[in-house]
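There is one chain below, alone, in structure tokens, taken in the form predicted on its own.
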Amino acid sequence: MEIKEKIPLAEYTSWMIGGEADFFCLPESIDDVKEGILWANQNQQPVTFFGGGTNVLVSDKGIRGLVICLRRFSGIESKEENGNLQVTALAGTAKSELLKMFLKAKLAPALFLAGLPGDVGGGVVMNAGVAESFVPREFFEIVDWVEVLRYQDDKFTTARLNKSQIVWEYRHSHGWQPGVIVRVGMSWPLIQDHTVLDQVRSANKLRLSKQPLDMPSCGSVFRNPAGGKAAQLIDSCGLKGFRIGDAEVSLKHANFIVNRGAAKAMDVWAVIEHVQKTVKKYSAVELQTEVVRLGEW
């Protein structure tokens, strides 16, 4: 596996923003992931794992050390067993590949997966989900187990954690750390819904009309506060169209910050802070971001 130097990270993020990684690799197998970790350890470099890039904001100054990008760490298998469709996927597998599996089987998870960008590992880390009242609507509902690779005291170990061993929260999971998620097992009862394809098409059409899916963004920026909607709070403060540089609160959906072409990470973060400050001033609600900042800030 090739370890590259000074690789721009913008193309690996959905925001199309970010500086350079000092070192960078694209593993395609668990052995490749181990190779990257060993290289970083031998060269005394910190490691940053990078998934689908859909909920991260990479600093304009870049990321020090080795970035292990899991974009090519992909593979998915399925089988029917005990009345369930059982799916096993490597962490870097795109959620769109998972969607295809459930859609082909005409199963309910296809509907919520159609609204989720990024990869399977990120789906577990963030307990990714949708605002609609679908069943299922969050990742934990389809997960059976998670396989975690750990490196400690100069040796690798792999732990398989059952769903019940992980603490699942709104847009977050913990209890599987330390380590990196490498494989996920998922399942759903084989109860076909012959309308699911039409439902997915309708949901995608609705999202396209309401969300700026034609522009670089990270999806929803802020978590919905208890009993409310972040987008409605932001819109009520007249913040649609608020812009710093090329980072703008979307005119189509107030919980999206879009890159109009040449936005910098600092522009996006300045917009985020302005939105938080304004919403708190007028509604007393402290909006929490779903965005993970990476690199030097």
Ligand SMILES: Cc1cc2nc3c(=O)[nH]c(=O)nc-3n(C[C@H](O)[C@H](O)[C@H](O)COP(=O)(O)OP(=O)(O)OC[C@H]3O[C@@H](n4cnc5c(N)ncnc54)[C@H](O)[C@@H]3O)c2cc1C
Contents of the next structure:
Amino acid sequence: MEIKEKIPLAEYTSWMIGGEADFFCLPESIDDVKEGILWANQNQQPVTFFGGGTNVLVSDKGIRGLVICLRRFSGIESKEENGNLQVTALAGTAKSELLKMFLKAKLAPALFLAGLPGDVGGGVVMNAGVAESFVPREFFEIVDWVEVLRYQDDKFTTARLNKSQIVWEYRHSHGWQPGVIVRVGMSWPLIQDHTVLDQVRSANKLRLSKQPLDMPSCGSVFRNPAGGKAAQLIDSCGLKGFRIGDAEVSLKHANFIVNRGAAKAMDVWAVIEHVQKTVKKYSAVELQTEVVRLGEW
Ligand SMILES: Cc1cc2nc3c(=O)[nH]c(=O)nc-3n(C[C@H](O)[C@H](O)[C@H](O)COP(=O)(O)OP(=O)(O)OC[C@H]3O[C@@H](n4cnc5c(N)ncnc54)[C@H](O)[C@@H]3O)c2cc1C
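Given the form predicted on its own above, produce the structure of the same protein in the form predicted in complex with the named molecule.
Next comes the full complex, this chain leading.
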């Protein structure tokens, strides 16, 4: 596997923003992932993992060390067992591939997965989910186990953690660290719903009408505060259309910040801070970011 130098990360993020990675690789197998980690260790470089790059804000100064981008580390299989569809996916498998599996079997998880970009591993890290009252609607509901690769004391180990060993929170999971998620086991009862494809189509149509999916973004920037909606709070402060450089609070959905073409990470961050300050002033709510900041700030 080639370890490249000075790779611009913007093209690996859905915001299309970010400086260079000092070093960068795209593993396709578990051996490649290990090779990257070993290389970084031998060369005393820190490691940052990327999934689909759909929930990260990468600094304009880039990321020091080695970025291991997992999007080619993909593969998925399924079988029917004990009345369930059991699916195993490598971390870099696109959620859309997982969606296809559940859709083919006419099972309910297809519905929430249809709203989620990025990879399976990133879905576990973020406990990705949708606001609608679908069942299931978050990753933790379909995950059975997670395999984590660790490199400690000069050796690799792989730990398989059951769902109950992981702490699942709103748009975040922990308890599986340290390490990198390499494989995920998921399942859902084989109770067919023949309307699932129609439901996916209507949910997609609704999403298209409400979200600026034609512009680079990272989806919702802020977590919904307890009992409220971040988008409503931002909108009520008149912030739709607020812009610094090419980073703009979307006119279509107030919890999205879109890149109008040449936005810098600093512009996005300045918009985020302005939104936080304004919302706090008018409603006393302190909005927390959902997006993960990576690199040198
Ligand atoms: C248009 C749009 C709509 C969106 N809508 C939603 C939505 O409705 N609901 C929702 O929850 N999210 C939504 N998102 C956000 C995003 O898609 C999810 O959070 C997604 O699960 C992130 O997955 P990813 O593979 O892109 O992760 P990345 O953005 O690549 O990474 C996220 C974090 O996980 C870490 N990471 C990634 N993979 C691994 C791994 N294998 N092991 C260890 N660490 C890892 C990264 O270092 C980073 O810290 C949306 C994004 C966009 C662009």
